[in-house]
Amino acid sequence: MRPSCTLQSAVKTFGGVCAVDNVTLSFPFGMITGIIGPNGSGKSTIVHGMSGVVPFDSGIVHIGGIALPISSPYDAYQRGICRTFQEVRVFEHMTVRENLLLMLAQRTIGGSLCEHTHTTLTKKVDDALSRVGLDGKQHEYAEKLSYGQRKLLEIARILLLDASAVVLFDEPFAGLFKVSIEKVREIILELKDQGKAIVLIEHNMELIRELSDHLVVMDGGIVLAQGIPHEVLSLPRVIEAYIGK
C-alpha cells in the first residue's frame, strides 16, 4: 500500500452546524486527491483543519503512520503541511520578493528582509517567480498585483517550501488566464512527481478529471463518494448533489 497522509475521525462544528462530521480520508504520497462538493459541503473546512487555520474540534492527522496533532498554522508547517488559500493572503505592503523571502528565513520579519542581498536566497526567490510567470515583478508591492497575480505569488510560496510533504490547494486556478492555468497545472504535476501528497479543491471539472488520481465528493459534512474520478462523477447521487436533478 502506498504511504499516505491520513485524516482520521475529523469533526468540526460552527454554531451547532456540523461542517465536518466524523470524516476519515487518506491522501497518498505521489498522488493528487481531488475534493469537490456543493458550497457548504465541508471541503474547505477539511483544508482549514489540516492546515491549522481553523482547527478541528476532534480528529487527528497521521503522516507516515505518525499521529500529529495540529492546532495552528505553525504546527502544520512544522509537520510538513503547506497550503494556498481560496481568498489570497499576501503581505500587501511588502514587495513581491519580500513576500517570498519571508518563506526562506525562520526568524523575525525584519531579519528575513535583511537577507534580500544574499545571492543564493535572491536567486531561489527569482527562480520561483520565473516559474509562475511573475519574473519582472520582484520589486512591485503586492498590493499592486491583480487577483490572478496574487494567486501566482501564493503558488511561488509553495515552490519554496521544499520540506513540505503535503500540499493543500484551495481553488488554485480561480481567476487565472489560460497561460497561468497551464503554469500552475505543470507545477502541481511536478509536486506530485516529487512524491508529495496533493489535495486539490477545484470547481473546474475538466481540471479535476485531468489531474485527480482519486476523487472525494463531500456533501453536508460527510463523504458522499470517493474513488476513480470518472466513475465517481457518473454516480447518480453525486450528479444530484453536485449538479442537481
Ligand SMILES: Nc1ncnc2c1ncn2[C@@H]1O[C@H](COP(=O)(O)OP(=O)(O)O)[C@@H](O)[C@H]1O
Given for the second form:
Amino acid sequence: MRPSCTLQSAVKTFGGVCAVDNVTLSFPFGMITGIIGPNGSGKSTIVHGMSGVVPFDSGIVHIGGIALPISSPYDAYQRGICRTFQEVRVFEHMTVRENLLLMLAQRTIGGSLCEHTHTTLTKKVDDALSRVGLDGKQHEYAEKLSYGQRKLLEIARILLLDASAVVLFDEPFAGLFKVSIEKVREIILELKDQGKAIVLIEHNMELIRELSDHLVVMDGGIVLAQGIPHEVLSLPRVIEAYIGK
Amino acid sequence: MDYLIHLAILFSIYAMLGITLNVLVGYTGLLSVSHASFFGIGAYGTALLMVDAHWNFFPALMLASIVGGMIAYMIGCVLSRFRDDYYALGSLGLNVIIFSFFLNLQTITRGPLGIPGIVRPNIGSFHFSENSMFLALVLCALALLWMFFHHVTRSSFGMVLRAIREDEDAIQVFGYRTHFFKLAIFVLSAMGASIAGAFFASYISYIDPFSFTVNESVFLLALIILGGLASHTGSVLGALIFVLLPEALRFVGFPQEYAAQMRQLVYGVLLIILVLYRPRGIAGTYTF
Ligand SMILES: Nc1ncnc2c1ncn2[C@@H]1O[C@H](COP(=O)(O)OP(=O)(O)O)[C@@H](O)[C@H]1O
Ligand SMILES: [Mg+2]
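The form predicted in complex with the named molecule is what I want next, because the block you gave corresponds to the form predicted alone; please supply it.
Next comes the full complex, and the chain you just saw is listed first.
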C-alpha cells in the first residue's frame, strides 16, 4: 500500500449541526482523491479542519506514520498541508506579484525584516505567473482581476509552496472558463506527479471522473461511499443522494 | 521667524507620531487607540530620568523608548490575539489605564501637577537650547524614523503586515504566525511614539498627564486618516495640516478663544468631506 495522509475520526459540530460526523479518510501520496457530495455535506469543513483554519472538535491527521492533531493553521503548514479556498481569498489590496512573493518570503520576524523579496526571488514568481497566464497583470492589485483570474492566482500560490506534501483544492474549477480549466488541470496533475497527496473537491463530474484516482462521496457529514470512481458513481445510493438531485 | 520654528518643531513631533501610528493602523489594519499612551511613556520616562536622575537627554530617550517597547511587548502579547473592534477596544482600555497611572502614581509622576523643569538636550557643553538648533535635531530624528519605517514597510515584513490587514486567516494558512508580526509592529510603533514623547517633553519643558489622553489618541487617528493611511507621506501631510490648521483659522480672523473649539469642528468637517469624497485620505493608499 502507498504511504498516505490519513484523517482519523474527524468530528466538527456547529451548534447542533454535525457538519462532519466521525469521518476517517486516507489520501495517498502521488494520487488524486476526489470528494463529491451535495452542498452542505461537509466537504469544505474537512478542508477547514485539516488546514487548521477551523479546527476539528476532535480528530487526528497521520502523515508519514506520525499522528498529529491540527489545532492551528501553523500546525497544518508545518506538516506540509496547504489549501485553496472555495470563495477566493487572495490579498485584494496587494499586487498580483506580492500575492505570490508572500509564498516565498521568510516566515520569521527577523528574517523578513532583513529581506527584500521585491528584488530577489523573481525567477520562481515569473514562472508561476506564466503558468497561469497572469504575466501581464503582475503589477495590478488583485482586486482589479476578474473572478477567474483571482482563482488562478490562488492556484499559482500553491505552485510556489515547494515543501507542501498535501494539497487541498476546494472547488478549484468553479466559475472558470475552458482555457483556465485546462491550466488548472495541468497544474493539479503536475503536483500529483511530484508525489503530493491531492484532495480535489469538485462538482464537475467529467473532471472528477477524469482526474480522481480514488473517489469519496459525502452526504450529511458522513462518508456515503468510496472507491474507484466509475464504480462509486454507479452505486444506486450515490445516484440517489447526489446525481439524482 | 521664531514662531515658524516653533510650528516646525511641533510638526516634526506630530509627524513622528503619525508615521509610527500609521504602520499599525494603515499598514497592518490594527485600529489602535493607545498611541498617546506610548507618547506619554516616552515623555514621562525622559522627563523623570532627566529631572530626577539628572541623565543626559540622549540616553534618557533611549531608555524611555526601550521601556515603551517593553510595556508594549507585555500588553501586545495579549492584544495581538485580538483583531478589529476588539483590538480597538483593548487598546483604548490600555490608554485609559496608562493615563490613570500618570495621574495617580503621584509619588513618581506628581499626578496632575506634572513635571516641570525638563531641560533641552546637550552633547557635552553643546546645548540645543536655541529653538533653531532643537529643530535641526528633531528633524534629524524625524528623518531617521522615516527612513527606518520606510525600510520596515518595504521589507518582506511590511508585506506580511499588509497581508494581515487584508485577510489574517488566509495569511496564517501559509505559515505566518500573525500574532508575532502584530506584536512586533506594536512594539516598534510604541518605541517610535516614545521617541516623539522624549522630544516633546524636552521641548515644552513641562508635562502633565492631560497631553496623553484617549482624546489625543483619537486625534492622532484623525491625523493619519486625513493625511492618508498606509503612506508615510500621508502621515507627514496629516501632521502638517494638524499644525497649520489653527494658524489658518486665526489668519482668517477667528478670535484666539474660539480657535481651539473651531479646530475640532473644522477637523470633523474635513474628515466627513474626506470620507465622502476621498476615503483614502490625501496621500493614502488604503481605505479602512
Ligand atoms: N461557520 C459555520 N457556522 C455554522 N454552520 C456551518 C459553518 N460552516 C459550515 N456550516 C455548516 O456545516 C455544514 C457543512 O458545510 P460545508 O462543509 O461548507 O459543506 P460543503 O460540502 O458544501 O462544502 C453545512 O450544513 C453548513 O451549514
Ligand atoms: Mg464547500
